[in-house]
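Next up: just one chain, as C-alpha cells, the form predicted on its own.
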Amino acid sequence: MSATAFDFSSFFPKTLPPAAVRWTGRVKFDFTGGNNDADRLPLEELTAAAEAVLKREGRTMSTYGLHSGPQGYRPLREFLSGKLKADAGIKATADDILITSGSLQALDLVNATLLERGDTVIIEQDCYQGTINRLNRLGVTIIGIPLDGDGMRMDLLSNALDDLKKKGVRAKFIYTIPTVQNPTSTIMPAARREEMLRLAAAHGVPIFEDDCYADLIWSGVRPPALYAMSQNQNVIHVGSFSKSIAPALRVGFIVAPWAVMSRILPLKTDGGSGALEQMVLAEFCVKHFNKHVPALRKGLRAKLETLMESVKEHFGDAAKFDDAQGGIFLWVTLPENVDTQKLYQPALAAGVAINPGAEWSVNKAYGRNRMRLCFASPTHEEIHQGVAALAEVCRREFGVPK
C-alpha cells in the first residue's frame, strides 16, 4: 500500500466551494448560528412523543414515505395545514405541503426549480447568509434592496423592477424574509406586503417567502403571510421547525401551488426527509406546540434584554441597534472605523464568535461595520461575559469603545 495519499485536487470542479476546515468545537462565547435555547427544549414531551408514535406505527418506517407518499408524513402536513391557516392565514391542504430536510433544503429545491446561471433575482440588501452564498454559487445576478424599520423598501423595489424592465430583464423571483427578517429582525406590515404583491404582479415576477422565524414574534401576532394575501398564486412559502422546536431535527417545509410542487418533487432525490423526526414532531405538535412556543418566546425575549443591556454597558454609544421584534439575533452597527471581518479572528482567539456583517449583506461596504449577535444558545451569564470580552477586543483592535 502506497504511503502517498491520492491527489484528488485535479478532479475537483472549479465551481466547488472552498475547502472546509476541521471543526474543533464551539467557542466559549458563541454568538453565531441558528441555535436554540437548550433549557427551553421540550425534552420530556419529545421523549414521550417518540415512544408513543414508535409503539403505534413504528413499523411503517420499513417503507419509504411511511405510507404517506413522497411529500412527507401526512399527520405532520395536516398539523401544518391547520397551523398555517390559524397563524398566517394560509389556506393550504396537506397536499400543498412538502416536508424537507430543514429550510436549507427548501431553499435549494426552490432555487433548482427556478434558477439557471445568468438569471437575476431580487433580495433584501441585508439578508440570510445561506441565501446569499447559494445564489452566488449558482452564478445568478443578485440585486439587493435596502431595508428600513418595516423591511424591504417598496420604492426601491419598484425602481429596481422598472430598471430591469428597461433592460429587457425579468427577475426570476423576489426573495424576502418578511416576518422577523434575518438579520435585521424587522416585520413587514400588511400594507407593505400588499404593495410588494402589487409590484410583483405588475411585473410578472413570483415571490419567494422565507418565514422561518415567524413563530418567534414577541407579541405572538403576525401579519398574514404573502402566500395568504396573493390573489394569483405567485408566492412560494417556506418554513421550519428549527427555531420553534430544535434545529437538529432538520425539518422544514415548502408550501406551493401544484404547478410548482410537481416540478420540485422530482428534484428531491433523497428518498424522503428523516422519518422519525417527522413522526415525533407530528405527535408532539398536536398536543404541545401551542403551549411550548409562548414559553420559548418568553425565554428568548429575556435573553435579548440581557444582550441589549450588556451591549449598552460595554459599548456605550459606540454600538447602535434597534430592539428586535422577535427571533434570535441582534443586528448591531459599530463606528465606521470598525471592520467586523477584521474583528472576527482576534475575537475568536479571545473565545468569542460573531457573524461579521459583510457576510450578511449584498452590499459588503454597508455591512462592513455591522455584526449579527445570536442570543438563543448562550446563558445569561455567558452573554454578559461574552459581550465584555468582545468589547475589550474591539477596544484593543480599533480603539472602540473608548
Second form
Protein chains: 2
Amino acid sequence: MSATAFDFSSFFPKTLPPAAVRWTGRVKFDFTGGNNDADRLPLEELTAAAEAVLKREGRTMSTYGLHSGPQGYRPLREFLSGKLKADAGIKATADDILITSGSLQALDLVNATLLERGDTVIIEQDCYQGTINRLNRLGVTIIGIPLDGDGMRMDLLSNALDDLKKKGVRAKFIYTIPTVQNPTSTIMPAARREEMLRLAAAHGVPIFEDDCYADLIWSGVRPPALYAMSQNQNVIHVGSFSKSIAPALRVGFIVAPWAVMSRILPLKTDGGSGALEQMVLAEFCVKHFNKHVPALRKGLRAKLETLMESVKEHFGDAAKFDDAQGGIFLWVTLPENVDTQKLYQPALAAGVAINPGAEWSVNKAYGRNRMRLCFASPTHEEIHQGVAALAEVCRREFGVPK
Amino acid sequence: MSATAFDFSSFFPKTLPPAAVRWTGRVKFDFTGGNNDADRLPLEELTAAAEAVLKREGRTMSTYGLHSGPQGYRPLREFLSGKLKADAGIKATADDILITSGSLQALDLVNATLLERGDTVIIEQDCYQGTINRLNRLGVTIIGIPLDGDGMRMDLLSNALDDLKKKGVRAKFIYTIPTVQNPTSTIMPAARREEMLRLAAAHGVPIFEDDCYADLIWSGVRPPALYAMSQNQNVIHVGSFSKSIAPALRVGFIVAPWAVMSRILPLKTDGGSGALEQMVLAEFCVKHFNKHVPALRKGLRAKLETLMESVKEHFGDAAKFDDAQGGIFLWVTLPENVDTQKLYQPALAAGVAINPGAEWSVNKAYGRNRMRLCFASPTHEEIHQGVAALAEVCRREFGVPK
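Let me have the form predicted together with a further copy of the same chain next, following on from the form predicted on its own.
Below is the entire complex, every chain and molecule, led by the chain shown above.
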C-alpha cells in the first residue's frame, strides 16, 4: 500500500448517490426495517426442506437457472400460481411469474422497464421509503395522493389524473401498496379497487401493485388483487416471501402479462436469483406455508398489541395511531412541534432506531411529526423498553410527552 | 381477461433492450454458458453445511443482512479474506469485500459506479459477451486490445492509451480477465501484470480485474492478482463461486478500497444477496474448499481433453486451438469461410448450442470464424456426440471439415 492512494473521486458520475458510511453494528431497540420475528422463523421445516430438495435435485445447481429457465425455479412459480389464485384471485400460470431477488429487485426491474428521467408517476403520498428513493434517483416527477383509512383516496386520484390530462402528461403508472399499505397499514376495500381500475382504464395508465405485505392481514382474508380484478391486463403485480418467511432469504416475484414480462427479462442481468433459496422455499411452502403464516400473524398481532400498549403508556395522548389491520409497522402521529427527523439522532444515541415520517412521505410537512415503528423483530420486552427510552428522548428534545 | 389487452408498447423507453423470447427448454448438446460439471458438485458436503449452519444460526435469517450488515455474511467475507491472501496475494479484510449476487451483479455495480454514457473503456478484444453487452447497453465507447498467448498485449495497450491521451480522453478503466481469460483461456504472467500496472499508473487509469475463473488453473497456482500487485490501490477486483462450486448459487464478490466501496454500496438496492447461499457457502468453504477445487479441476481437465480429442477427430486440421491452461471453455478457430453466427442456428436445430465468436469479440471480423465451446457441463459422451453433430452441420453449411 502506497502513501498516495489512487484518487477515484473524479471517476464517479455526478448522479451517483452520496457515499455510504461504514456499518457500525446493530441497534439495541430497532423499530426500523422489514426484519421479522426470529422466534416465528420455521427453522426446523426450512432445514428439512433444504435436506430434502438438495438430496432430490441438488445437482441441478451446476446449471444456471437449474432446469427451469430464466424466470426462476419452476416448482416455486407453480406454488405461487396456486397461492395467488387461492389468496388473491389472480389467474397466472408459472409462465406469467418471474422470481426476483426480493421484491426490491422487482421494483428496480419494473421501474427500469417503464421509466425514464422526466417521467411522471402517481403514488400514495405516504409511501415506502425505498420506492420514494428509487423514483427520486431515477429523476421521475412524483405525484403523491393522500390516503384515508381505506388507502389512496380516489377523489384525489381522479383530480390528479385530470390535472395531468390538462397538462398533456400521461403518468407512467399508478404505484400502490393496496393491502397493508406501507406505512399507514390501510387495506383498500374491493370497491375502491374497482374505482382505481376504472380511473386507470379511463386515463390509459397502468397500475403497479406492490402486495408484499398481503400475507400478513390479521383476518387472513385479503381482498382480490388489482391484478385479478383488472379487465384489460393493465396491472403489474409484485410480491415477496420476505415478510411471510424471512427477509434475508431474498425471494420476491413479479406477475405480468408477457408483453411486459418479455421486456423485463433482458434487464435481469444477474444470471438468475439464488437457487438454494428458491429450492428450499418451494419445498417448504408446498408443505407448510398455509400452516406457518397464521401462526406468524398471531405472533405479529401480539407484538403490535404490546407496541400499542407501550406507546399509550409512555406517550399518552401525545401519540395518535390507528390500529393496524396487518403487517409489521405502526404509523404514529406526534404533536405538531415534534420533528421526527430531529428526533432520529438523539434516539439512536439512546439505542432506539425509528423511521422519521418525512422519509416515508412525499409530503415532508405532513410526515414531519410522524414516525413508523416496526414491531416484528424486537421482543415484547424490547418493545416496552425501547418505547420507554424513545419517550424519554422525545420529552427531553421536544417536551413531549408532557 | 378482456379481448383488448392494455397496450404497454408506448410506455417502454426507447433504450430498452429487445423483448426476450420464451425459453423453450434445454439443448441436448450445450457447449454454451458457465454451467458446471454436475458430477463434481460437492452435494453431500453442501447439504451437511446447510444443516449445520441453519441449526446454529438460522434464526438470523429473520434479519436483513443476517447480523453482518450490508456487505454480506461476515464468515464468508472472512473466508474470502484468507483465501485471497493465500491464492492471489491480496491483502483485504472482510471490510474490503462486498458479497454480490454472482460476479454478474458485481459487474453491474462497478459499471454503475464508474460509467456514464459517452465514456471510454479499454477491454481485451476477445472478451466475455456479458461484459461487451453491458458496456454497449451503457452507451460506452469500447476499445478492444488484441491478445496473444499471455493475454492482453501491452504494446497495443500502451499505443491505445497514448492515442487516447492525444485525443484528450481518459479511459474510465482497463477491464481485464487476467487469469484464464474468457474466451481465450490465456493466463497473464506476473511480468505482464507489472507492465499493465505501470501503464495504468502512468496514465491515471484504474484497472477492473475480473478473476472469476482464477480457481480453475490446472496447475493450481495462480499469479498474484493485479489488486495485490498494485502500488496505489487503483484496482477493483471481482470474483465468484459460480465456477468453483455451482453457478446457480449466485454468489460473487467485489474487493475494493473504501473510497470505491462506499460509492458501490448505495447502488446495491436489493436488500442484500441471498442469505442461505452465503451461509451454506461459508460453512462449506471453511471445511472443504481446498479439497474440492483440485478434484473439480481434475475433472474439468479430463473433459477438456475429451473435447480437444473430439474436435481433432471430427474437424481435423480445419479447427485450430491452443490447449487451455484452465477454465471451462475452448476458443476454436475455423477456416476463414466459416461464419459461426451463421452456423449457430442450423447447429441448434441439430441439438448443438455454441457461442459464435463474433459475440465474444469487439472485433467482429476477427470473431467471425471463431467459436467458444464450453466443456464443463456436458458428459464425455455428450462432448463426443455433440462435436460430431456440430462437424456434420458445419460440413453441410460451409463444406468444412472436408
